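In the block that follows, a single chain appears as structure tokens, in the form predicted on its own.
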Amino acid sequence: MSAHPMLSPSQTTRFRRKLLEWFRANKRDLPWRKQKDWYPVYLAEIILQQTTVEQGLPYYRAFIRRFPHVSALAAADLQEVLKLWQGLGYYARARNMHKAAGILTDRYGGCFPQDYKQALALPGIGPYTAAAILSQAFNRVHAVVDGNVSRVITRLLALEDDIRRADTQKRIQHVAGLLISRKYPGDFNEAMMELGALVCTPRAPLCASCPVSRYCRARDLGKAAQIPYKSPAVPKRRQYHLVMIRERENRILLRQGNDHGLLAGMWGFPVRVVSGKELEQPGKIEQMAPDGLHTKKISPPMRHVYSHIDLKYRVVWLEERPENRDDDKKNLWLARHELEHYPIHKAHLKALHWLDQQMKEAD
């Protein structure tokens, strides 16, 4: 069966050859591509989930330096892993990566299972990541489908169905499985992703530079820029917070979040949930300060967008009297430089940077 409604089996073979030739001549010089071991590939694939190569590369380098093999990652304290991950977001990836490292060390002797179902059973490993690791590190024939590959295939087919639909993704996965090179599956998967990243880009695709443009139906129809079609995303849930930075005797209160949820294991400052209307009234915010605390300054509105939450917040800098003692086990009172040792999530890092600026201006 042909992988493409417009291609014969012999054309499909030529498509693979053209794409692989292009990839080997034009691929980016990425550090995990130079390794024979599975671990660098695994590390890169976890870090690059929902992250661009440019953003993820410094994190990859930091992790491979600090944890050069899976047993070192397994032996690390989770807080150290989260601290190194700080700023990358989607912190469940780091927690799952740490948990999986323990399983790989204890159950598989520091090796990655080459069975697809066993790979899928690891924390943080889905169909895409399992296929990517098994094909790149072990030359197993598993087709990878990410956003780049989906875009390449929908344009090859001139497929105008909604790319968010499960049946559309199922068709794309089926075509990817037919297209993949049986001899060089790892290189082929990387070539498809590289083509989407460098040439078959979301906007203004570089069709004139595409090594397989002659096989692209969307190009023939003049529709490459309009494909793929993606229906509007579900609007993110809005939240409004006051981030309370409490200062006492030149120390700042830091507390750890819950053991579950979006920011599990991360550190931050106490939060008060308010309405959007309340957030717009600094005078009212000042009246919300807990008893015994003096409001020194209130920040302008800030914003941080998570995967499903649109957060708008202000920072409230509070001064606490030394005799005011309401400590509990969740609270740490730390000097400013000591905060650098704790993994603080990005929205609260922005709050801390605002505080640094206020302190600098006050000196």
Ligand code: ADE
Contents of the next structure:
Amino acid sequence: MSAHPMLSPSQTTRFRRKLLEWFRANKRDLPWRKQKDWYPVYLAEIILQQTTVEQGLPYYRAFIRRFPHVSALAAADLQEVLKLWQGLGYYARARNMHKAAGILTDRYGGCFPQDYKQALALPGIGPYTAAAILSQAFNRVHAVVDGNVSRVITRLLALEDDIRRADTQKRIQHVAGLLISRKYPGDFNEAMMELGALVCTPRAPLCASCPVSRYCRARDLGKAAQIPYKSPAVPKRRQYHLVMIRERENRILLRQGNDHGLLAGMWGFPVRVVSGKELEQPGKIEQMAPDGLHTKKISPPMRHVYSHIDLKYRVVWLEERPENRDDDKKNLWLARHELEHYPIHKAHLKALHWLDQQMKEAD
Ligand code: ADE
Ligand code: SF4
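Next up, can you give the form predicted together with the named molecule of this protein, since the form predicted on its own came first?
What follows is the whole complex; the chain from before opens it.
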């Protein structure tokens, strides 16, 4: 089988050449592309796993500045890593990255294993990330398939199968492995991702300026914008929370990992799970205040969408009397400015911003 069901071997060669030429002339000037050290590539690929380049870039810069070498990352306190990660979401990525840095420092002498299986065995490294790092940093021939590459390949082939299906993904991976340049695998992978990000975009692909349009079946058929097909998402689980901001003598109660497993290691405010109906009744919420606590204000409903959970919540600003000390050791009572030093997950950061607004108005 040739690299593309429609492409002969010589066409495949021309396809690679066209794509690489385009990439070299049009690629974005991204910091990890300057040198081909594995560590900048590693950092970038972990950060970009579920994040666009625009969103990820400031984080990449902050991490490379604070942890210029893998040993610095390994030596860091996990809390500091999480703090720097704050706002990116999917915090398991930060924890795994920190753990992997420890393994790379201790077991691999500060190098990255060039063997695909060893790379895959590192925490937080899946087939996509392993292929991205090995190809870009060590010129190994492993094809990257991410969302951008999937879209490009399904369009090139006019493949209308559901891209959520594992067999479709397998087919895409197979085609990517046939197409990839043997000589410049890293550039080829980046070129495919870049093409998907800049030209072969989800809604309105810019086929007129596409370097590989003559090899594209979807374009021939006028179907580019309809491909790839993706079956509707499974609805997310809804959750309703009251986020309790408890204030006592100008200090606020903060706790670690209070929500769901997604956020372990992150900090937040105590949460009370309620029903959707309860969330709609501020009068009732006021009566739910624990004994000895006075409800100062209740926020309008807020929303935060996680990968599997659609969270609706209100902030309940509570005041408690100093004599009301029932503390367990996990509780921290912090002044407002001290909260800045803790990695607080996004939903609760929004709660904190709401509180800041209220305090400003009360002044
Ligand atoms: N997304 C993830 N990795 C990337 C890379 N190396 N270049 C462009 N986009 C990316
Ligand atoms: Fe994508 Fe259009 Fe290029 Fe085909 S021709 S790869 S659909 S941009």
